Structure formats: structure tokens, C-alpha cells
Amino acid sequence: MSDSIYGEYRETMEYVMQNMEARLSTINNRVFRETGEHLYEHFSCRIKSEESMREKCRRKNLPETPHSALVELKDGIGVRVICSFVDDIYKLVDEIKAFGDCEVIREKDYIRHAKENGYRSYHMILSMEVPFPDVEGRRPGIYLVEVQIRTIAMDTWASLEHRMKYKKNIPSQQLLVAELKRCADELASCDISMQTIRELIRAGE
């Protein structure tokens, strides 16, 4: 079997990982105990799959070494954390941002300027110092994370446009562009909905 293409950096990258994950329950706990609400419903983190990274070395012409999957590509550790509320997002990124050793390096917000299909979220590319040694030799280390942060109706439909992007023979693949456009613009038509009812609610309160 072929070398990682993390070589010996896997473990600090599962150590990064470990730390947001941390990070972002700490932070859920402390607004819970603030707000008695939640700032976000769940989220998952993930390495991107050996084969998957190679893959994209390859798309992207790039030689399949740890240099090319650390640095040169920017989503080797994955982070998507899922609120039920627009404003929690921007919520979030401002958590996010206020981290001491984390400096946010790319940042793109497709809920406000969506995507010409119809694709909405929030994304951010981090640069996080740890205590460990980097691909290029620094010591604390550089780190990059790819986070993404949209609402339930953002995930479901981007869940389903993936499996579509895929789909070969699909008939009608235009008008299936055309739906599923359509249908992002109702989602975030109805998240919009969604939160002027729960700033109602707190009016009441």
C-alpha cells in the first residue's frame, strides 16, 4: 500500500481536527447557558479521504505529496457545522474569528451572494497554529481548515445538488438545473420566514 499522502503530518491534522470540534462545543455550551439557545444544531468534521485528495492533486495538476495536500490545497481537514437560523451563522463566524490563534485567510459568502445555481453558505478558509511542526518546517505549525456553515434548508439542498451533479443520462438535465434553482430560492425564501417568526417570538417574550 502506497504512503499517506498526509505523511507524517496525519496526526497533527487529527489533533486540529479534535481541537475544533472542542472548540465549537465549547462555544455551543457557553450561548446555551447564555440565551437558552442553541447557536448552532450539530456539525462534523472530517479529513478529506486519501483517494479523494489524490484525486484532486491529479485535477489539479499538482504532484500527490503532503506539500500539495497541506498547502496548496485548503480543504484537508473539513469542518460543517449546521444552524437553524441565518443570523447564527454570522453569529458564528464572529466566534470563529475572535479565535487568538486562528486567522481566518479566504472567506466567502454565498448566503448573501449565492451561487448562480442557487448554492448558499457560508465558507471560510483558516490558518490555526499548533504546537507541532508543519509541512514546512515551522514550529508552532500552520494548519489550514475549510469550514462551511449553512442552515438545515442550505444542507438539504446541497446534499441533493451533489448527488445530482453526478447523476450521468439524467433526462431533462436543464430543467432539473431550472427546479433546483427554483427550489434554493424558496429555502432561503423560507429561512428568511423562519427567522422573522423566532424575532417575533422573542418580541413576545
Ligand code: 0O2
Second form
Amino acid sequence: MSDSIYGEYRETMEYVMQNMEARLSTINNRVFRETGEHLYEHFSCRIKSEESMREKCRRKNLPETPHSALVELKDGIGVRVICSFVDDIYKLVDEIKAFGDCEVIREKDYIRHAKENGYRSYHMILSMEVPFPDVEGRRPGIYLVEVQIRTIAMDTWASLEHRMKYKKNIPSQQLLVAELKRCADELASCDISMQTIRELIRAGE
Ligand code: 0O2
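For comparison with the form predicted on its own, would you give the structure of this protein in the form predicted in complex with the named molecule?
Up next: the whole complex, starting with the chain shown before.
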């Protein structure tokens, strides 16, 4: 019996993660062959750490079980893809939606609808069919993957904001929130400018 919150399904989660990595690499290579440009800069995949998953279960009043970690919470397997330009994000979303064996079960466009604090990113929860059992006893099993797609600028902001979130009780909290929001909006404006520059370069080629 495993002590992991993911139980006996941890190995299949690794399989799903590797499978996603391979698909993303294939997409980028194909787009590069077709257009001479990559669709994304880089990506990272992770299985949420035991500690974070257990903490999230407690925060959401869920029992610390494989069912909570694999079904109730949907970000046990996470993929973050970083693109150079905003329109590449939407092209990648279309590529991912075209996967034959995955279904998008949740989608949030925090780019067109930024969060109040300025956070921007495209989020999807995919359900992927795999030839192994899942926690609900199905075979083929269904595993969930959270995909976050952002530009370099959005990622820079999110990383810094995430780090600063943990520094509580600092003076001028309100001012900092407003400043962070201002930075997010300025970066979003830079993203639009960079895309316009790319379009102008392409038009002149
Ligand atoms: P971690 O440590 O990055 O995994 P959920 O929070 O997943 O139960 P929800 O609210 O539907 O459900 O999720 P949503 O809105 O899709 O956001 C989930 C993830 O997006 C977060 O995961 C963060 O990674 C990222 N995110 C969302 N909002 C913000 C934000 O304001 N700032 C930053 N920096 N990241 C954000 P976790 O589990 O919170 O954290």
C-alpha cells in the first residue's frame, strides 16, 4: 500500500505527463517545419508535490485521499507553456483541442478576461484517456491535466506576484496591490505592441 496521496496511480500520472510532453514537442517541431517559427518558447510539467496537494485538500475541506487528489482537485498534473506572442497562445489552444483522445472539461480565458489583480493566462483542464485503470475503476482510465498557457511577460508577472503573495502583513498592502495591477496592465500592453511589431515584420517580408 502506497503512502502517497496519489496512491497506486502516481506511475500513471508520470505516464500522462510524459505523454503531454511528447505531444507538445511534436506540435512545436511541426509548426517550426511549416512556418520557420516555434509556437511556444518552452514548457514545464509537474506533479503537484505531496505537501501542496495535501495542503490544498485541507484548505478545500476534502479528505486527503487519491480520489480528492485525482478527481475533486484537477491540477495534480500541471503543464505550463510559455509563448512569445498572444496569438500563439490561441493557436496552441486550437492544437490541444484537436487531440483526439482528450476532452476539455474546463476552460478559463484570463487573457481576454484578466483577473481583478491583473493575472493573465489561458487555463484548460483536459481529461485524457489512458490504457490503465483510474481511481474510479475505469479502464481505459481518465486522468486530468491542468494546462496553463501564457506569454513570457504574463509568466514573469505571475511568478513575481506568486512569490510576493506569501509576504503577508507588509505595510502599504493596498498600494502594492495597485502597483502590481499597473505592472500587469503595462506588460499586457507590451504584449500587444510586440505582436504588432511581429505582424509588421511579417507584412514586410
Ligand atoms: P500552484 O501552486 O501554482 O499550483 P483551484 O485554485 O485550482 O482550486 P480555480 O480557482 O478554478 O481552482 O483555478 P484557476 O483560477 O484556474 O487557477 C489555478 C492556478 O492558476 C493556480 O494554482 C495558480 O497556478 C494560477 N493562478 C490563478 N490565479 C492566480 C493569481 O492571481 N496569481 C498567480 N500568480 N497565479 C494564479 P494554485 O493551486 O493556486 O497554485
